[in-house]
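Heads up, the chain below is alone and in the form predicted alone; it's given as structure tokens.
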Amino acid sequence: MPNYAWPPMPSRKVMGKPTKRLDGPQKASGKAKYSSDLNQPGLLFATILSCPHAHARVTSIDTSEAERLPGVTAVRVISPAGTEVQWEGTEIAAVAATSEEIAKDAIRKIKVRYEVLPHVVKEDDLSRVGNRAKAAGEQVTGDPDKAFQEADVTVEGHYGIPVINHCCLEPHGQVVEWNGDHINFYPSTQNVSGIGGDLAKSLTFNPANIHTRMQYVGGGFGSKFAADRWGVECAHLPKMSGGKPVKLFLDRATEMQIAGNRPSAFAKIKVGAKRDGSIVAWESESWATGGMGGGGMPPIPYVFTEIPNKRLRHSAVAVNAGPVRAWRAPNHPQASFLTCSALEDLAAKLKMDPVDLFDKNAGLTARAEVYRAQLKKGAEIMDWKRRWHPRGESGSGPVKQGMGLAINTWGGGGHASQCRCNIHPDGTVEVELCSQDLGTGTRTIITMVAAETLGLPLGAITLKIGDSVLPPSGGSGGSTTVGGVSSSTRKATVNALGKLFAAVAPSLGAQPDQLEAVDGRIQVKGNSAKSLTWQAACRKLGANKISEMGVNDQRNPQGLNSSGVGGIQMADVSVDTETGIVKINKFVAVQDCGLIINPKTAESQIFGAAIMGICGALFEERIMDVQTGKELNADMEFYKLAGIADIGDIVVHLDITPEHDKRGVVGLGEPPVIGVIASIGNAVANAVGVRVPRAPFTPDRVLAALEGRNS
């Protein structure tokens, strides 16, 4: 059997070394073309007419005036008369035209009558949602009532984290063209291999006749897997327009309304502990929503899953707003915020350093020693023991400094992936798989693994991804991509190299298993005098090329990838008690991450996660108007994101140890975003002396908490 194991660390030439992204120059120069950049000859432009009401029934629709407008090539009714619409932004009709301006003019000429129906769009006050709250039952472990009676200290709190919208820089959309009975599909997607099949299902079409291509995507974060209703409509429009290609990308307002969100999470939480900080009991009543489907229970108590006595209740609240989609670590940032806020409040009541409280209770987690080591390292980087102070004791003056921490966990096992490695007689090498690079450095990772295995420089590898004719590879979600593609690439290149060794071995007077590939040569192991250059070795193939496959089987990753990580986040903030403004001074992330192929892109993932979390902590929130049911900030003017001045100093520590290396590759996209909001919320409470119970920690909420009012 080929040796698929990763080479020992000391022998690595490529892997493990900080490496710049190979596609950086293309992106920085504008040469990288995204699906929204495509502009084929004869391209038509499509746009969507969306519903302006949160809840309504379409009573009539008249498209005749739009159809007569010069330049309009197709009009499709998506929601005919009788359709009940459940949220603002729902697609009512689509138009294709020779220009964007004509398409928008045509949309305005479509006459739609609605019967406006009652709506519910806010869930923060559970007493006001009526029958929209669906209880999910009660979960009880141990005897929480007895445990609370025996606890030395109890603390109760009410915490909330709102719905936030996906804010992909490139909106959702695609270009579609028909070529006879075949479809060329150019979506903005996280799933090049699978999205064509999803489109085919909706069209009742042969998936083998859909050719999907995408080289670059302007953000997804979990929201771009399906073909979507607008994608299906876009696929109909070319056929109605004489076969010309059609581009349909959502405008920003519609993008914010219907292209996905992370659900909210609210909870009333009670925690009981002994005087030494040992947690003995947990009770919570939680509720959540993202849209009509409500919101699932966050996995609370988060990470501290072995609290012996627990009672959990949860309700999913259906509201008339756009639906939930996966959002970087689904439900985990909410769970970390709810749990770590309650535990930090417990530490404050015990007058205990939260680092000590979390360390004390690490045995209630699945990886106690990992977390203890990370808490120690994070405290060292943050200078925690010297700079931390009990809650509210930050000295005189209006600007108060505070520190807070939070904790995370995630899976990250590699997805199913197939890869093909071709070695040609002229020495050229191709690595082919239908993966996608979301901007995380996947291209670079794949190339590094191939170069490491074959003993070649990065520039000697030609990588082909983003095309459905290539061997299939899973969608990029759940931090599964790097584990899947690195493992399949490793196997394909090991298999191909084995065939090359077999062709070269007689020339070197050795057996194939006695050869190695080092620095662009094939040589007898440890004997560079008995060697051939890579090109000379490949000439031994004659007129034949080597083409070998590698497969990552999720059920048997053969030690190349694994699942399950832990990490901690710490925040240092300043809060102006006169204005309520929160400023990030320093943010520290310590993350267990398995075997790191490229430390540079790994660190970049954590920097990006920290920035995303800071946006959620200080600014992001979907704001709904109770009276009209409208989303008030479905734009990039009033839906606020952090700017560079809001971020502060971010310090990343990759928790690299021999033990973690032995676990193989583990995905890193999700975990470092999880604890950011919680750590900042805890730092704010430490600074000002009171809990700001709801994120984001905007000035009005900070001032309300200081005044003793409910924000």
The other form holds:
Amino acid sequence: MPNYAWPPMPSRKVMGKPTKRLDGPQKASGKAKYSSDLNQPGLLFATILSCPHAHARVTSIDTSEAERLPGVTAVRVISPAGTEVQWEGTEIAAVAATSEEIAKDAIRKIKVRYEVLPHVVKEDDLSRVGNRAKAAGEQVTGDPDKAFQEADVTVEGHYGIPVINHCCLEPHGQVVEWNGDHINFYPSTQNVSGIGGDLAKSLTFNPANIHTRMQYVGGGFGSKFAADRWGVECAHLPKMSGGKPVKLFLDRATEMQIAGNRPSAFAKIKVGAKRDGSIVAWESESWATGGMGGGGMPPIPYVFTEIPNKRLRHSAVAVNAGPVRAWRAPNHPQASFLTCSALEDLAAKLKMDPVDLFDKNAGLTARAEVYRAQLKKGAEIMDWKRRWHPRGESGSGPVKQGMGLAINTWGGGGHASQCRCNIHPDGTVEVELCSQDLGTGTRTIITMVAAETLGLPLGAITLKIGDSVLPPSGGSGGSTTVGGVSSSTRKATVNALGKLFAAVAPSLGAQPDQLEAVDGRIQVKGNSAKSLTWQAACRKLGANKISEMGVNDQRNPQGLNSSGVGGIQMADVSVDTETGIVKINKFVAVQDCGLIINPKTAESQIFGAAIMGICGALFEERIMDVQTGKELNADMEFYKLAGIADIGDIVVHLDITPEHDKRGVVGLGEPPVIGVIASIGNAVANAVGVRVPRAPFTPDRVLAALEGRNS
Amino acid sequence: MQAFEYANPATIQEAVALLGSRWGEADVLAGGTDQISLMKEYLHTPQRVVNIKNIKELGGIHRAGGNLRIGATVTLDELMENAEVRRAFPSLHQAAEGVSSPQIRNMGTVGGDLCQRPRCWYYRNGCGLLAMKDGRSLVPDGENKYHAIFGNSGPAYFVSASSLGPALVALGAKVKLVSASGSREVAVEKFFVTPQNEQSREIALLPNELLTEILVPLAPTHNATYEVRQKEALDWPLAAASVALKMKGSTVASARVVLGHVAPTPWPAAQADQALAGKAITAETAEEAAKAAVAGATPLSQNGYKVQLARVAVKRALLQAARGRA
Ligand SMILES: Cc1cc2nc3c(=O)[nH]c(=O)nc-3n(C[C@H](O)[C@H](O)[C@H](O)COP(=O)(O)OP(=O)(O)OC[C@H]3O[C@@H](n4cnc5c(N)ncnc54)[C@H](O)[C@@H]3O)c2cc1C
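Cool, the form predicted alone is there; where's the form predicted together with the partner chain?
Okay, now the whole complex, with that chain kicking things off.
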């Protein structure tokens, strides 16, 4: 079997070098075309009529006036009379027309009558959700009652983190075109290989007849895997519109109402410890919502899973609001927030530096040594030991500074991925796989792996992704893309190179396994005198190209990729105690992630994650109105996000070491977003001397906490 | 957006002839930063849209008599960068700067800033200006953390969106309103009104009138605006204060303290004005005036924190004005 192992760290020429995104210039100049940019002649525009009520039954629907509007080509009823609608924004009907304006006007001419039914849209106060809370069974480990009795110190607190949105800049949607009995499908997706099959299922249609293409996507964060109802509608509308292609993208409000959100999490937590900080007991009563399906329990206690005595209770609360979708590290940010807030409160009560508390209890985690080293590294970058002060002891001025800490863990690994490498007699190299680049740098790292294996510069590789005629590769979720595509690419390129070696070995008077590809040449190992240029070597192929596959074997990744990482995050904030405004001074992320193919895009992933977390810590929250059942801030004005000046200084430290490198490639998309809110919340508590129990840490909540009121 | 007739007049006279006698007949389009959103959300569905950006007479900033005359279509950016404004009216400069996106400052005009509609999320979600349901406003029992803490005995609970409003009230400015049948000058303080029913507006402008210019008296004052903003990036102030102080030596001869983003109109704080008269501005007198300014606040269920923010805004605006120059 060929040797697929990654080249040893010191001999890598391309991998491991900070490399700019290959598609950067396209994106920066606007040349990159997203599916929502498509605008071919004859294109029709579709719009969804959505339900204005949080809970209602459709009693009648009359589309006749809309159908008569000039320019309207098709009207489809999605929720016919009798349908019970469970959240605002639910799709009621769809209209296709020759312009977006006409489609919008037509929507307003559809007459729908509703019987409005009672709703529950808020879950922050468990005593006010009526029968909407469903208790999950109690989980007990050890003897928590006895452990709390024997503990030297116990702390109790309540904490909460609201539902937030994905806020993809490109909303969900697609263009669908029928070509005889074939469909050309141009979605905005994280899943180019799989989404066609999903659409086919809903249409009871042969998936082989769906051709899916997408080169760029404007954000997904876990919300863009399925074909969705609007995708199915968009596929039906052209048939009714004389075969013309149809474009349907959600508007911002509908996007925020129905295209996914992250579940909330609230909890009362009690922690018991010995005087030296060793944690002995945990008790939590948590609840969460993710829409009508309720919300599962975040994995608490997070990371410190080996606390010997535990009692966990959880209720899932069903609310009349759009359903959850995976959101970057599903349920981990919530778990990190609940756990690390409670531990910071414990440290404060013990008058202990939380770095010491986390270090002391690292034995309760699955990777004690990794976390200990990271705590040390983070503390060094933050100058923590010199600058940290006990909670609330931050001087007499109105602006208080504080520091906080949190922790993360994630799986990663490599998803299913197949790759083809073609080497042509003229020297051209094609690498082909139906993956997608979410903006994370996937294009760049695939090209780097191919260039590394083939001894070529990046520019010599032609990469094709984002087209379902190419070998299938998994959806980009769970931080599994980089592991999957790098492994399949490595194998395909090693296999193709093996074929090339076999073709040129005779003319170099050597055996194929004595050859190597370096610096654009094929040569006898270590002997550049016996070599051919890449071009000359490829000419030996005669008329036949090489075309070789590589498959990531998920059961046996052969050391190319693996899973399981940890990281820590530290925040330094200033809080104006007169206004309650929190500013981020500095944010430090120390992250372990195996073999790093491109330190630049890896670092950039962590910057992005930190920014996303800062938004969640300071600004983001879905605001539901009890009286009307409406999501009041389904926009980007009062659903607030940070701007550049709100972010502060972010320092990323990647644990690049031979030891981590040996583990192969591990994904990085998710872990660095996990502990951001928790670390900022802890920094705020450290600064102002009291816990602000609920995120985001807005002026009203900070001032309420300072005044001792519940926020 | 509902289809409309588009008019592109070149003079004030032509423009006012195109306006209607009732709201809904014709809407003025200046920078469009609010107007276009209102139309896209079907909150405004005018039959005619009258673009005023091609009317030369509506532009420019210059001295006129004892006033600085600011044309209605002067952009927020032009206002902010104007040397005379920077020198004489730092409070206006600071208020315009607070509209923290260069894009909006480049497009948005001073006339549009004064005439923009409230950002109350019930209004913007189609519940009506006063958010009435079954004869009661949704706001007092609803999500009111950004709503009014003054002037909120009903039926209006929204806050006036204009950041220039409070600064102009403090400076004693007037606006000129022109219709086909004539023109009138209205003190900015009187220009903002609290609507009493769903049909009325939050400004005194009539449907057939165009706001053509703002006149700011050039009397020397120490003036400043301080806005409490959670974000550096594009966002609305949570509370703000504009102050203008006529000084006699080192003491205040007369003061105008006006709160912003806390009431359906800019909110003059006469008690603060009185507290300052005859005093030098120090941390203590500023704090006292700030307390006086918010003494009569009537916060709703979720916006008590805005009382504190308004107080801080007054204190910081006064200290800033005292540090600055007339
Ligand atoms: C996210 C966001 C944040 C913002 N933050 C702030 C802020 O902090 N402070 C602040 O003050 N503003 C803020 N703005 C609002 C912005 O300043 C206004 O949208 C802008 O000033 C309006 O000017 P315009 O020329 O674009 O008006 P348009 O959008 O063209 O018009 C607005 C309204 O005024 C009417 N109108 C305009 N000019 C005249 C005239 N001369 N005579 C009669 N009627 C007229 C129009 O008919 C329309 O109803 C913000 C806006 C956004 C979107």
